[in-house]
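This document starts with one chain, in the form predicted on its own, laid out as structure tokens.
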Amino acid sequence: MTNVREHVYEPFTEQSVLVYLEKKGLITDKEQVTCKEVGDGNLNYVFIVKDLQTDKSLVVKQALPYAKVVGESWPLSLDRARIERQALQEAAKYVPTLVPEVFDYDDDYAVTVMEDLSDHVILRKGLLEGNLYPHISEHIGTYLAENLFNASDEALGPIEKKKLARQFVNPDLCDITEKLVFTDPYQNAESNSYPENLQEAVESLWQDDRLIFEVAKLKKQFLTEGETLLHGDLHTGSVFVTEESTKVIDPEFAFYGPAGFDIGAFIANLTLNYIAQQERADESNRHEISDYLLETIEQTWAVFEKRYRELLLEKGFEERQRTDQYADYVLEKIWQDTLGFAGCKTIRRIIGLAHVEDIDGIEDETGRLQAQQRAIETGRSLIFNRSVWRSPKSLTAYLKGLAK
């Protein structure tokens, strides 16, 4: 029998995780449960544990002290497990139905025990299969508005906000974002990954001094603007869905940063899916999927903007913040930042270390290359036009021009 020692971290196996859960009282008989490691991410182990007698199940997520995608040569702090768990608990205060429930945790083992979402599918996978989810705009727009407002200066006041921000200092994972989103794609970095036939487009990007300058400004915002608590990695692979339910997962990159970063990340991934669908989808349903994605971009922002404005006008910490003029000012900045960060996220997914199946899974090599080139140019346009495109309709009009 594998023994789990007190207060000494060690990576779990499918056997030792059951010993741990039994000691914690979360299962009664490890001989009557099944356990399977299913993690396909870059940073963690994920175990699904199912009780054969009650048919109930739970998820055990454990952080590893290094990035799985690279290995032990890329060490990471285990404190990110605490940060992820606390970010889920913060979100549950405002949108409990939109995040998985946390049942238990152990910071010594970098473990969180939470709700099993096996009856959901990853949004990215569902979209690639051509499925349409009628509530995703409402749910993600609400998630963003509630979380981004309620952790801000305007909600908490400066003192309480700074106290909360201290809990989410996340240097290791912020360093990953700083490198992979804002730095490496714009130079000949070892971490970059792209096909040889894209070299001309990549070198053109590297030589675009105007673009490099704009990205440098966005990186400075990411580094210095601690506006609110972010999820930090909100892409379509971080959202579980059914037709009726949406659950946002994996906030281990959570930190205090610019509000537009989370919204931009989500819109960038919808944009990449839209570009991919022009090469992937059958003509019979391409238009339906494309229209759905464009509507989702527009409606996600519309729901976010409406709810954020309501919260600010109702709960703004200072009276002068509870005005439409101030709300217009805040939301205009968030929208501009959203576009800029969406551009960086779009480019990074083509040139940088971690790609998306949306684009890489296009079977036709010519079609895949065209999608990669369109994504790079779309990223450029998002960055350059962030102070010009005043609403999501400007973005969706641009994307319509890419449609077949």
Given for the second form:
2 protein chains.
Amino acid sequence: MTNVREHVYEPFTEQSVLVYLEKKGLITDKEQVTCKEVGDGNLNYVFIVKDLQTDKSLVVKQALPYAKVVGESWPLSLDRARIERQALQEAAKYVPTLVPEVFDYDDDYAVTVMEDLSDHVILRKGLLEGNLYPHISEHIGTYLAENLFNASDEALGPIEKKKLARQFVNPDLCDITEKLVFTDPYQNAESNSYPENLQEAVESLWQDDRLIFEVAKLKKQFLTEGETLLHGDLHTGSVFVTEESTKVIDPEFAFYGPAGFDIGAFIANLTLNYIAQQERADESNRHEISDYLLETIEQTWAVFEKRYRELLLEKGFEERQRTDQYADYVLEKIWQDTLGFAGCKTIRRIIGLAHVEDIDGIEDETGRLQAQQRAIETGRSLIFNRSVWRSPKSLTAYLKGLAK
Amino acid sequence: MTNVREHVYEPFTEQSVLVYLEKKGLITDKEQVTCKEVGDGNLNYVFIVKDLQTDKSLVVKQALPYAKVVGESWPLSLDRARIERQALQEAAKYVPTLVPEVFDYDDDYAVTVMEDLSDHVILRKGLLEGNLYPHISEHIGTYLAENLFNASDEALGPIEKKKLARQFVNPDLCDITEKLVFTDPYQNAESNSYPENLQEAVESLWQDDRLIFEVAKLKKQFLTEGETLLHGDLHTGSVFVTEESTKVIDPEFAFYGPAGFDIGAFIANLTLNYIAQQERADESNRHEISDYLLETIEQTWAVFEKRYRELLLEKGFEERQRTDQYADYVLEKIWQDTLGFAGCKTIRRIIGLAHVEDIDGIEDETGRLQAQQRAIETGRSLIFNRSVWRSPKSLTAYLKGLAK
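Switch from the form predicted on its own to the form predicted in complex with a further copy of the same chain and print that structure.
Entire complex below, previous chain first.
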């Protein structure tokens, strides 16, 4: 583990970051560049630095030693900057076109200097504007298969996997996920956040012992199953897109966990968007975008499943891993976990601390309540049916049943 | 991770270890002590140092940078001395009477100075001499429950468990287990070692695709399920006993893995001893020792199960973990894993590199072959029946069926 020398660290300003970049030789003349901090300042600073003469730009991301949540300050290790940077570098080995390029870094300052993606938009935002991105399932399915396979025991063998896993022990950030995804939404916790008119649905969930027990099992898996290096927070806000390009960003929650967690996070966020689309005011392309979302859920899994199997059969470390029987076993477990974690991720976005604009932005109050109730119900179905729904068709059939 | 400064390290001699101890202030006058190296020299040096005036003694254990196996040298990280020492210190927090006391250590020299247990005998040896140890199940059941619970997520919570797990990443030693327990016995590997007259049984095992697939699943669990801090090599050769005292030694294979692995290792070695007893020449106390072994298998689990449940219900980190429903779930998984791993541990001792005196020491060739075949068959049954045999009674009933 790299220890951040905290006495060196200080948060940059728009001015001091340029002094730093000049010293590092990353810009030649700080008088000829513009610099703008564009992060939300809750967890990180994000400076966009643009050279006025060449028009080239770069991003400087710096971790802050706390997270501002619900008005309070939650201390967070600066080491997460190293984890995020190394996770980006790991991903770049396998899918260099699907992550921002890392140009430089400095663990003492908790800083990563990387590709500016200002020409991209956040996928969540793009979907809410009614845009369809034709390559998303191909790109995210490939991203998932390449990363989740290539960091696994089956790819790396006994020594390298453990060395890599040790680099990605991430207690602080895992603690956030454990609290906000697996614990707090299932009890009357201070961090929860939901509208008054959802009180009844929420209390009924807190009394659902069967559900709470299933979530406890999923949490135990999250805590103990170090299968592969995860992104750790792969919602549609962690994906930058253009019509042609997809870039997965912000892997600061990266750690060795169960593969289905990343896939589940992505599918949950498509599911939330789908549920929201049924209630949103713009009916003109509701059918088109609904079909697109269901197709994207199915295809993301299909692309993942096909590529993961190819990689395992081709590059599996041991002969007995390079068999369809073993691949079936591994992929069936990943699929079940995907559904279970997708369920948890869906519910937490309604009851827990961090919401999504997809749902919260529904203007009509009745529609919003309906979407919230449906999201909770869908999350429950995903969790209960994780060993019953054998393919994405089961989930998309369920979602079709909710369509307007 | 502590890095051993390899330029400082050198293997001690019976002379130089005394110079070292004197410098450290652990002995006052090296002219007044005796020193004898008693290790087998394959992995570690073990020096017994005795003060002639006070009659007090201590053990200096030093890791060697290689393992001598089948005449070859297998390089091994010296860091395992730190891992072993820290595992002893962790265990001493919960069961100080069941492990040797650590007096001092020096990671640069890969050295631990600890309690001398020369008045104890190795449990395997004691059992082969026909001795019964009345406290073994109470002691080992307690050792297992306290250690396996107290290092788990349920005991330590989200932050501490991950920090501890990072200290016990143990690639080199896990690699040995993965090869010798889960891989090589199931294929025609150079490391295997078995008598010619077992060739047929061994080849039939290599063709048992169903078994090989189940072992691949168990290996995946061993690789990915970081439930708790294991001893990692808890056979009857890692237990020192007297009539009254039990001390678990040599946890250099310690790492975060599935809890059932340790319990399985212990039960497998009692099982091997039981199978061997049926063929050994001394019939005088065969019934008595057979009954004792079956009772010990049942009671070790019973003591473990009861104490683990108490600890979970009393000290579980979250309210929802402090329920019988959750305890049932966790303990049922541990039990299934115990059986599966016990099966692998039984088979490897017949076909793989490292054998046990219990079986190999059977003088009658026919009896020895019978025991070897039965051990393989028992291992297979343990693996196949791990979700069918609901309690130790199923295993002991099976073993009773083998009795003479």
